[in-house]
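Coming up is one lone chain in structure tokens, specifically the form predicted on its own.
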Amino acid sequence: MVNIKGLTFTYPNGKGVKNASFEVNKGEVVGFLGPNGAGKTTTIRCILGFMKGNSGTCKIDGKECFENAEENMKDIGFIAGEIAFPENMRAKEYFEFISKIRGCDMRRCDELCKMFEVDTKQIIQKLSKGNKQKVALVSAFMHDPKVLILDEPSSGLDLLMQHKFLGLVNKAKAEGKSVLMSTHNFNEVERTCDRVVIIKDGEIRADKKLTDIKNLEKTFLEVYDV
């Protein structure tokens, strides 16, 4: 469903992503691992069609991501590492706004709000980080997308909400969705992911099935020579 082949994007300072290749199949959750600055966010921005690579291809369901960004976004649920919301907007208003853009009804949204205990009457900017994260989760999943691109999705969530989130990801996998999850939480990866892709200095250094990894943390540290 998500296919990246030879993707290169170079910033003026020389950093970026270099000849990256990996895929996310239907019904698969892939953990995208690497410290800050490794190239994860750049790769994600190219998948979302926010940026176009200097070379290589980046496709969702066979369609080039940059050229078909608007069309592809109908099938994508996205959580950004740094979430920004409209000013002075209540959660309910925000969900209604997202619903109109995506052409979906509010039934799924209501179910998710109940699951994550979202107070839709509150102004989003006045919410705690954890509650803002719950708003982001609802907006990512509410239109039942085929592809989920999740950047630090459980950041700020308490233990109970983390558990609910992981259940939601596993349910999406069972329904045949494709999930790319960038996270620093190895426990999260071990409980949801089928494969892990490790990126270092903009290059993919490992792409392995989780069942082939005896110790995820050790494997990660070996890639980074720690």
Given for the second form:
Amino acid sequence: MVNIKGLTFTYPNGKGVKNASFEVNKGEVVGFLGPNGAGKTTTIRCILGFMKGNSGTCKIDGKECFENAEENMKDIGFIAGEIAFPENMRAKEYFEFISKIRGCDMRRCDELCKMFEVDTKQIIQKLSKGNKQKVALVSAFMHDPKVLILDEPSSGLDLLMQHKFLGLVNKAKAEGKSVLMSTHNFNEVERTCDRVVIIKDGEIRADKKLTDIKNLEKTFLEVYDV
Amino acid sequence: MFNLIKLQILKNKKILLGCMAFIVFYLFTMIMTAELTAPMFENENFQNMLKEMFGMTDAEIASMSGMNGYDMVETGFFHQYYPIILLVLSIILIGKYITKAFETTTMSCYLCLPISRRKYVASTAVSLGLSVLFCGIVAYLIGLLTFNIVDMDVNFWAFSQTVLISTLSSLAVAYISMCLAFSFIGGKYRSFYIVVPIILFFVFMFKDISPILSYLSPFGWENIYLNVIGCPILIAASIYLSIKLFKRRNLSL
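Return one more block: the form predicted in complex with the partner chain, after the form predicted on its own shown previously.
The next block holds the full complex; its first chain is the one shown before.
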């Protein structure tokens, strides 16, 4: 579903992604691991079509990401590392706006709001970090997307909501959706992911099935020579 | 597209209200100042000072000394300052729109939805255009009602021309700035949008107004037909160019 081949993107300071190749198949959850500045977000930006790589390809369902960003976005649910919402908008208004733009009904949104206990009457900016994250989760899942790109999705969530969120990811996997999850939480990876991609200094250093890894934390630290 | 325009206008409603408040404040200040200064034109010493310091002719002083405060504001507001105010407001509005549009948070929350860059730029341009138009009409109505112009048959066409040309010209100037900003500048140079209106304001205040009117409109001030046709073409070309250039940009959201 998501296919990255030899993707290179270099920022003026020399950082970025170098010759990255991996894929996320249907019904698969891939954990994308790496410390801050390793190139995870840059890769995600290229997948979303915000940026075009200097070389290599980045495709979703066979469609080039940068050129077909608008079309691809119909099938993508995205949670950003730094969540962003329009100003002075209530959660309900925001969901209605998304449903109009995406052309989806509000039934699933209402179900998700109930599940995550979202206060839809509050102005989003006034919500706490955890509650904002819940709004982002609902907006990413409400149109039942085929591909989910999740950048630190459980950050700020309490234990109960984390549990509910992981259940939602596992359900999406069972329904044949492709999920790329960038996270620092190994427990989350172990509970949901089928495969793990570890990135270091913009290069993919490991791409392994979770069943082939005995100790995820040890493997991660080995990649980083710690 | 309609939803996006609606949201962009609502998102910027504070700055729109601020512009309206500025117009009312400006009018109030002008009337008060004119009311206070009008009797001074009768004073011979003051007239001599105007002649010596500003090089005003007897005819100019005579025309001003016959006016009361409202007459002075009416003449100044509609025929001289209105286009300038509108231009300044347009630049403030566009500065706000662009800096908001380029904010990482704002842009990422739109472009994560199935909204193309073309739609994003076009909706920003249309909502900005509507805001400027709204500001222009409100300024015009406030002026019309404040000065209680009875002789509508004589004045209406002249005023309408002023409003039409200045709104279109302001939009044209604003869109060219937007085109440049979207394509090259981005949100980094916020001060550009604050400094430029202030400089323009002072330049216009201390210069003779008549040549500035012709600078304001890219097609000259007098020819209304050329403005009505030319400005929309210029606006469309600017939007097209900004979309073309914006499409190729890498967005570090």
